[in-house]
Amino acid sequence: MELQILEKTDDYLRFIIKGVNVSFVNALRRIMLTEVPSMAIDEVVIIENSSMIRDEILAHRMGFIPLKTDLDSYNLPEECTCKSEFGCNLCRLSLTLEVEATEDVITVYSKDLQSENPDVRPVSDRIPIVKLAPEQKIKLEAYARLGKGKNHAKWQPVSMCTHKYLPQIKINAESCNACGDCVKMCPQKILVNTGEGIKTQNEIECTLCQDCVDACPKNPPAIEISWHKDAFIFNIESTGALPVERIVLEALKILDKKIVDFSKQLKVRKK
């Protein structure tokens, strides 16, 4: 297996992976979406709400505020030793919100949420929750837990997780007369007419649309678009709950565990 990092920040990762098949990369993608745990608000106790938004809608909006996640300090509720439906300080986190408008209309933002653990907080301070008119007030307690995207989308640690085949472009220099029709049709500007023939640039941006092949007047076309069967381009964007590198590592751990468990079950059945 070969790995080439194309772009990397805390919340975005783009890389080329070679030497694997589509089953592997798709399994990795699905695990990132559904199995890697992250923290989200799961229960909200409304103490006072005189805003225009109903309690249920307010609680729903709270649930979709991405929270910075500390995977090393908290357990999944189903794996916690407390075995309590209410949770404990190892599987549950408390946040409070108490805001009142006095004379002017104000906007309540995610920064107004007070967490008992400063390491677990909204990923952004500027997420609007509700607007309050004068003399309106909100007071509530929210409880966050680790969860998985397969149970609810609010626990997905990624906002984007895609892969595609690594493109392969071949130009037959003998039959190509550099008419430029394919260059005009390419939506990604992959093809360029250099005066010495048609050349390619930034091939990984090719969408495999085949427009350039259809535009070629030659029969058969002088350009061929295909893809590597064992090479893929991965694009991953984190919600901010976890660094994107941690998401990939956790997904690989989970995939490895699934393979080990499956192998053990096969051995048991053979016996």
Second form
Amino acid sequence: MELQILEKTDDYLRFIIKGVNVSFVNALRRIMLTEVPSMAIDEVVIIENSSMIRDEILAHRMGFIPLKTDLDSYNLPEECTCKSEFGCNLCRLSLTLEVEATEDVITVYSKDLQSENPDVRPVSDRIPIVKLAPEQKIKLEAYARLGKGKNHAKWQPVSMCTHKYLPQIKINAESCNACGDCVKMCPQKILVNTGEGIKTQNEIECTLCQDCVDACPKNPPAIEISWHKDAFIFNIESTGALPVERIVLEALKILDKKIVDFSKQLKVRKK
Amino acid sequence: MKIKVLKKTSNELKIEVEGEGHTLCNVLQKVLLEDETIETAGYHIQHPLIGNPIIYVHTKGKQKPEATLREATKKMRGQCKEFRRSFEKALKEWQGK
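Could you please show the structure of the form predicted in complex with its partner chain, as a counterpart to the form predicted alone just displayed?
Zooming out: every chain and molecule, the one shown earlier first.
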């Protein structure tokens, strides 16, 4: 297995992985989307809301504010030792919001949310929640919990997680007459006409659309688009809840745990 | 996770896995089919929302299906480990740049 990182920032990761089958990368993708836990507001107690937005819409909006997650110090509610419906300090976090507009119309932003744990806070300060006209007021308490994407999309730690096959472009130099029809057709600008023949650049950007093959006047076409069966380009974009490399490592941990659970169950069955 | 045995003979095993989905079963199927002692292996999920996957393994000759499954889980763990190793290595290389 060979892995090469192409691009990495705090919340974006792009890498090529070679020598692995599609089931495995797909399992990882599915786990990142649905089973890696992250934190989101799950319950909102509204004490006062005189804004134009109704309580339930407001609560729904708050749920979708991504929160920086601290996976090591919080437990999933169903796995927490407190076994309480309301949760404890280890599985629940409270945030408060109290804003009143006095003279002008104001916008309430995510930065106005006061978290009891400074490590768990909205990933951005500039997420608008609601607008308040003069004399309108909002006062509420929100409870955030760890959860999984399979229960609600607000708990997804990734906003995008995809993989595609690594493209392979073959140009038959003998039959190609460098007419340039395929170069004009390519939406990703991968093909270059050198005058003597067609060359490729930035091959991994190819979307495998096969437009160049259709455009080729030769029969059979002088260009062939295919893909490596065991190499993938993986794109992951974090919502900011977790660092992107942590999401990958967590997903691996979860997959490994699934396999261990399965083999344990097999052993139990044997007796 | 809970496994329920639906059918068991010397060469065949049919199990229902509660609380799992394509995530685990597809990897398992792929690994099983690479095994040369396997006659056929597969799984299906009767309903996309409420169905539990049913895994079917049919082996050749004297090979026990349970042993093949155990072998497959070992291989899958190996894949996980290898991925982790290469991912951590790539991360280090990236940070070194």
